[in-house]
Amino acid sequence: MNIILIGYGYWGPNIAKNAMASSEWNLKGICDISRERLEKAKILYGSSIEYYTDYVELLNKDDIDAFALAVKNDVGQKIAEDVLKAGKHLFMEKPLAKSVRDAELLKELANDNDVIIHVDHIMVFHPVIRKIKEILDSGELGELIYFDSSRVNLGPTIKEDVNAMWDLAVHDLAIIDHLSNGENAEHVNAVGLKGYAAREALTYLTIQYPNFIAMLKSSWISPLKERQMIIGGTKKMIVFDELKMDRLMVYDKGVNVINRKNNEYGKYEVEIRAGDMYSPNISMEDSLLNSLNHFANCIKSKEQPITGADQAIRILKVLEEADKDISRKRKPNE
């Protein structure tokens, strides 16, 4: 099948790459309204794909199946659109738009028409991610009770069109959303501070589901750099720690509750469980090459991504949500 990536800035050269390593895509062009972008993308790929300046010229080509978007927010819901009103297949960066109305017309527009969303929340594709995810669903770790996530760094930048949280506790919803199989957000509750640019530099996100909570951590200006992620379960616990050599742990370690009638502490005492922990052998992967191979395969077999529209919107309710809880809390000279 045949793809053009719009955007060759910040993430668009990665999508570039996996699309040409991947067995599932041919890359037929790259467009982007920077000459000065596409001169650099000649250098790697030179006359084996094309480049354009406007995308408009593509959209009614028989021979293109899909376009990949990276581009900021404020200009790719417009391109979403005219892409899915072509009948042609959306890959799409997250996240899917800027707000659920948003996201929720470009849903209707690709059931309208007829094709696919994929939104590339990569973490969803991460070998380890996989892998918890077999865990869970084993039963193993028991009933989650909760995940608590840091991911934070200084910089590299410190973006002007959306504020941490949408840049990195993104990822971490998407986990969090795969892993519960969609559960729905009860209450949310978050607190930012800017300092340094027009949106928050760092936030902390409290969400509470059904059946457990998530506390999320996410910061521009950290003097360490953070990728982890704890998840605890009735059974058992888990680490992910993208920056360790073990990535991934599981550890035997809870809590027990015992019924004892008459004892000084009163009916309900607990015990403190401490076994032992292994770190399971995984592969390494691409995580986009994944994403885009699943875009492919569901584009195939007419079935819907693990990342598509819902999950995108579902995710989107809980940042909206976030961010009115931060401006009712922002001080008035803000």
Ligand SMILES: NC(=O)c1ccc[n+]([C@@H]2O[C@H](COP(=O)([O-])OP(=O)(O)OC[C@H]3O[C@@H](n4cnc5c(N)ncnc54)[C@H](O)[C@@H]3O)[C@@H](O)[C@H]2O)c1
Contents of the next structure:
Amino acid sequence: MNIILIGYGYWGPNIAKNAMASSEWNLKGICDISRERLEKAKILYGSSIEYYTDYVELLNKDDIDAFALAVKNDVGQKIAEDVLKAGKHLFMEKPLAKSVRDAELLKELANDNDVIIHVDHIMVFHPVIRKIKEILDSGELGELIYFDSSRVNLGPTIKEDVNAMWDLAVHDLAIIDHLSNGENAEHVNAVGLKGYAAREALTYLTIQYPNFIAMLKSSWISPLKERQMIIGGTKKMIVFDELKMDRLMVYDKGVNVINRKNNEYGKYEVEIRAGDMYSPNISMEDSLLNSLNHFANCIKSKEQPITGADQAIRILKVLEEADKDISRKRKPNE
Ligand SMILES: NC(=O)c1ccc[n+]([C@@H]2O[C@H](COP(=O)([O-])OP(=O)(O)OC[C@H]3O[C@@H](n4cnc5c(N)ncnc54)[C@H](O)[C@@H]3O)[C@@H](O)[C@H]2O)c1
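Show the form predicted in complex with the named molecule, please, because up to now only the form predicted alone has appeared in this conversation.
And the full complex, kicking off with our chain again.
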């Protein structure tokens, strides 16, 4: 199938590289309003693909099956609407839209035009997350009780179109949504600090789900880089640290409830259990390539992607609620 990439800025080159590597896709061309960016692409791809500055001329071409969008959030909506209205499948960089309303409009357009929206919630296609899902679904972890995530760094850029939460916590929310089979959040609380940014450069987001809680830290103003998620289960616990050699550790640690009747003094109701730990073998895979291939398979099978519009809307609902909470708490001089 033929795909056009719109947006060859910071992230677009990764999509181009993986579309080239994919046996499912033929990267037909790249479109960017910046000629300078297109020149960069030409150095890599030469005459093997086509180059455009205006996507509108491409919408009605019969030999194009899909468009991948890697543009900033504030310009993405109009392009996404045009793509869907033209009856082309859409691979959209996260977040899908600026609001739940905009995302619902895109979902409606996709349904009306019988095309697929795939949101690049890339972590869902990470081999470690696939392994964690297997462990969870096997019952080894017991019931989910909490997620604790830290996604912090100094920059690398301070974005203007989104705050740190919309840029970073969106990954954690996609992981939680996937692992919990689409649980809806019940309560959302957040605080944020603008610092040097147009929007919040640091946010703390806490969420109550029906059976577990989550705490997500997102920052562009940390001296250290962290990409760590702790997943607590009633039986075992998991630590996923993207920056470590042993990226995934499963801990047989937890708390055992002691039957009061057997306790002589009735003093201790629980005991700490610290058993073994292990690190499962994880295959080396490119998550973005997996994401692009899943998109292609969904188009072929006419199935909804696991990171389709419905998942994106659940995630956007949390982000919107969190934004409202941050605004409510904002100091008058901020
Ligand atoms: N999945 C991930 O881990 C990940 C990582 C980084 C960025 N992203 C996402 O990728 C998207 C793009 O981010 P970025 O940092 O690459 O932005 P960027 O500003 O670096 O690049 C956007 C590019 O789009 C081009 N552009 C703008 N309007 C256009 C138009 N109408 N037609 C054609 N081209 C146009 C710009 O010239 C620019 O080259 C965002 O949605 C961001 O959230 C995802």
